[in-house]
Amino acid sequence: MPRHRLALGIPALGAIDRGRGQIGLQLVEALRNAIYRGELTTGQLLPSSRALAESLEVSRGTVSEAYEQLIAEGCLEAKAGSSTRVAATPTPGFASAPRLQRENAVGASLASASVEQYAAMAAKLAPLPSVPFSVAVPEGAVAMDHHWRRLSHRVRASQAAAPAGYSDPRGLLQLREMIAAHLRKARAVDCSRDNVLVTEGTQQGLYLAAKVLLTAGDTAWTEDPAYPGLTAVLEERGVRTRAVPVDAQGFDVVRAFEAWPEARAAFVTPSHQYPMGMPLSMPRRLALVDWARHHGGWIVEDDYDSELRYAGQPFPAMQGLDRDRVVYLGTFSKVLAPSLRLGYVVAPDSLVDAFIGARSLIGRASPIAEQHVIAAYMNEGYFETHIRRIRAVYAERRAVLIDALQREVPELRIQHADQGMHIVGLLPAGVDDVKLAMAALDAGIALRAVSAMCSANSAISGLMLGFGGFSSERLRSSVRKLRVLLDGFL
């Protein structure tokens, strides 16, 4: 009788639902929860398996198996010749300590610096909807062609892309060979396949570069304005960021060195400055390389939008000037599709092993099937054909957007840039680009505010307007929406 009363005195056991089945699993969960909630306390005697089985009207084997599971988990203990008891709590002092009020505990948790920091990053890096003027929307005429679909089906039907063991953290060998060959030919990058690591896009490349090259407290130069994903990475690493305003020639290394000579790395977008659009002039490229050589600095080159120049040939990469001091970053996201999440790092020989180690820590490898598809796409010549095709389409759409803006929104001063998938328009004095961008979403268009990418020492009010993924008619109609929207801010 006493044990029968004890069994009936465990409220959690009344929650067992016979109609749901899996009585043994329910019994384990009920007893475990009773222990966690304190309904069963340390050292408390449990009924025998026979008594509890009779009380619950289940088989004795079901109860025995439940006890054995909880003994294995350390919730219960049983010694030979004695009954089953609740196991000892490893930290009994906590039971007597005063409990925090729930709201205070939650508030303290949310006050954590990491929680606030990462939540702010999530808001800063949130993607815009796929409406004009969002950047990098590969739809319609700029979507990947039927060759991609054919190769994708072929690769996925082959044994090569079948699920297997861990792959090389550097990435698929064939893809690294194709990337190295393409970069040597198209971007004048001095590398071999051994210098290439496949990443999950430029964002991961920036994170790897920051981890390998810098430690908390180090100083790094960045452009001003700069890509928010970069500044977020450096902030997360505890790096002291020194923002250098760009001018018509791009990043000014002489000015940066005079102000902060202790810098260990420079993060730049020399082919197409993000977001303003100007290329880094050759004299400044040479000056930056000279600084890196003589001061032991590192240059991280994000070759943003390098393939998409509409007047003349694309500018060569900086990495070709000094393969030993430049870490080169590229991506397939802009020219193929952002959802592929595939990019690459070209690391100097002295840093390859370090990048492999850092890559292994944050993810063993990128999805292998997509790597096989891109390798085949490049090997059969379709990648270069795709680049030529979309360059022609983007050039036409860019011209349409500029013409529509000049006619409909003459107040918007367009920044000169002859490449990329977006243009920047500077707003009249007094117009808040952040508020304008927020209001644009309600109007069905997507704008990025330039001021949100600037440091506290820079004051640029402007808008990024992407044109790549949208037809000429959608661009014109969206410019008319922008005209109406801007009238409310003037």
Ligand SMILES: Cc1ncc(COP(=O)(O)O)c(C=O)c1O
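Not measured: the values here are computed from a predicted model. Take the two forms, find the largest set of C-alpha atoms that superpose within 1.5 Å, and that set is the rigid core. Residue numbers count along the first chain shown, from 1. Compared with the form predicted together with the ligand:
If you fit the rigid core between the two forms, you'll see the Cα of Cys75 move by 2 angstroms or more. Once both forms are fitted on their core, the CA shift for Leu463 between the two forms remains under 2 Å. A displacement of 2 angstroms or greater separates the C-alpha positions of Leu46 between the two forms, with the rigid core held in common.
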The other form holds:
Amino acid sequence: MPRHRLALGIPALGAIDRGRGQIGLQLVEALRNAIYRGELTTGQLLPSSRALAESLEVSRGTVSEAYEQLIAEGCLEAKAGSSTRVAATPTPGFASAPRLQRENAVGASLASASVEQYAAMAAKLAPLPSVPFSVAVPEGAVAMDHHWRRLSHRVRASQAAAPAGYSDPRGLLQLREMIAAHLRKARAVDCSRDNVLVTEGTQQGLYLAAKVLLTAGDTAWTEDPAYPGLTAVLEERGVRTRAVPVDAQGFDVVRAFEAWPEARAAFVTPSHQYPMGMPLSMPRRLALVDWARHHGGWIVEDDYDSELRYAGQPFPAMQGLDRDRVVYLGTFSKVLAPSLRLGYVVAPDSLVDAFIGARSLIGRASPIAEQHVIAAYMNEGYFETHIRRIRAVYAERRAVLIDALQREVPELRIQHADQGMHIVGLLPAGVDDVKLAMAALDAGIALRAVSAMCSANSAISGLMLGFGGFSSERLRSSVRKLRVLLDGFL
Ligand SMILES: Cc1ncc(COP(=O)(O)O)c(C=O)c1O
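Output the form predicted together with the ligand next; the form predicted on its own has already been displayed.
So here's everything in the complex, that chain up top.
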């Protein structure tokens, strides 16, 4: 380090290295550091630009520019006609101010409750590793095809992937048109593109629905068991959740109404009850719509995997029964990939603007490039072909899994369902599904415990087993692991 730099009494200047170039920038950084570290203190005079330039062997202009930069940042100040000083920074005196008794401050205690609540949700909603029997792992034979990759490259090479300016909070027009056309044809949903709002998946759709339809203290019915991502959303909103046990026909609105007539909304999975698998029967659907019409209730229909039905045609969506009382939620997570983070809300006409407003508050709009890719994939007919292809693969994998379970783990009572990417097996009495699911991770398999999705009144001990993303061989070998694991619990 040259001696003259030390002579200025600013050790931070010793860091300046000619070899690195950009001396001006280095000088700004060194002086700024000197101020932060206290080598230069409030009000202290800096050397004149001439003196500093000479000692550093740089031009005077370089030093003057560095001083100007630091004056603009508020680190230095120069009074007309006088030299440059370190700016005076008022000391706030926080250290000596008496500490607020946070335990008694209402705002603070609410904030700390949320911190714990959100942290608990992070644990509850953490995704499982991508090993059997995790749900929703579209790899290999069920991954998106070469048409998807070609369209992705085409979009990314064009201006469309990153247009200037903000995009429409409702989502890309072409995609909304494609979604509306698909839903009218495949799901009998009664909608136009104006009812469709692109979201970052159904999770966001549930969040928006809870924001738009409910306020803290309102009552909402849910199915029991229910999707934990839904119950967490309602809890966060401060909604009184009333869980109604599902039976062979699904959610029972008559029972719900008898117990909690004050409910404003019902959150249901009519095509494929999550997680148990039964569809909501037609009489129950009609009863639910009847309630919504006569009591001003809202039905939120989570149609998360309805494209994947293995026996006959998929059931039509409930939304087609009443476009004014049903908010319909769909997702590309199951048929394409959950990592896309794209789904949609179909809102009744009276709620469209409210959903747009709520959507604008959380992240404004969904990223646009992938929306172009999906719109083109749908428009060119590949989406339908893809669904047909994966449905055939899933049907085979599902049959393999059921067969392997029946042979290797006959104590598991498989629940009848002919749709989706998972099946549920009930465990023999006394087996703790939560402990079993935890032990499974060490054995290299991923299971979800059904009791963790139940209300306190109705714990069912069972396992959710996803089969979508795994080859037949992996499914069979994983069933053998489950056999060994279960032996340790019997
Ligand atoms: C019943 C149900 N609803 C909603 C979601 C959330 O889906 P998305 O990935 O679209 O947010 C899932 C995901 O597994 C689900 O199973």
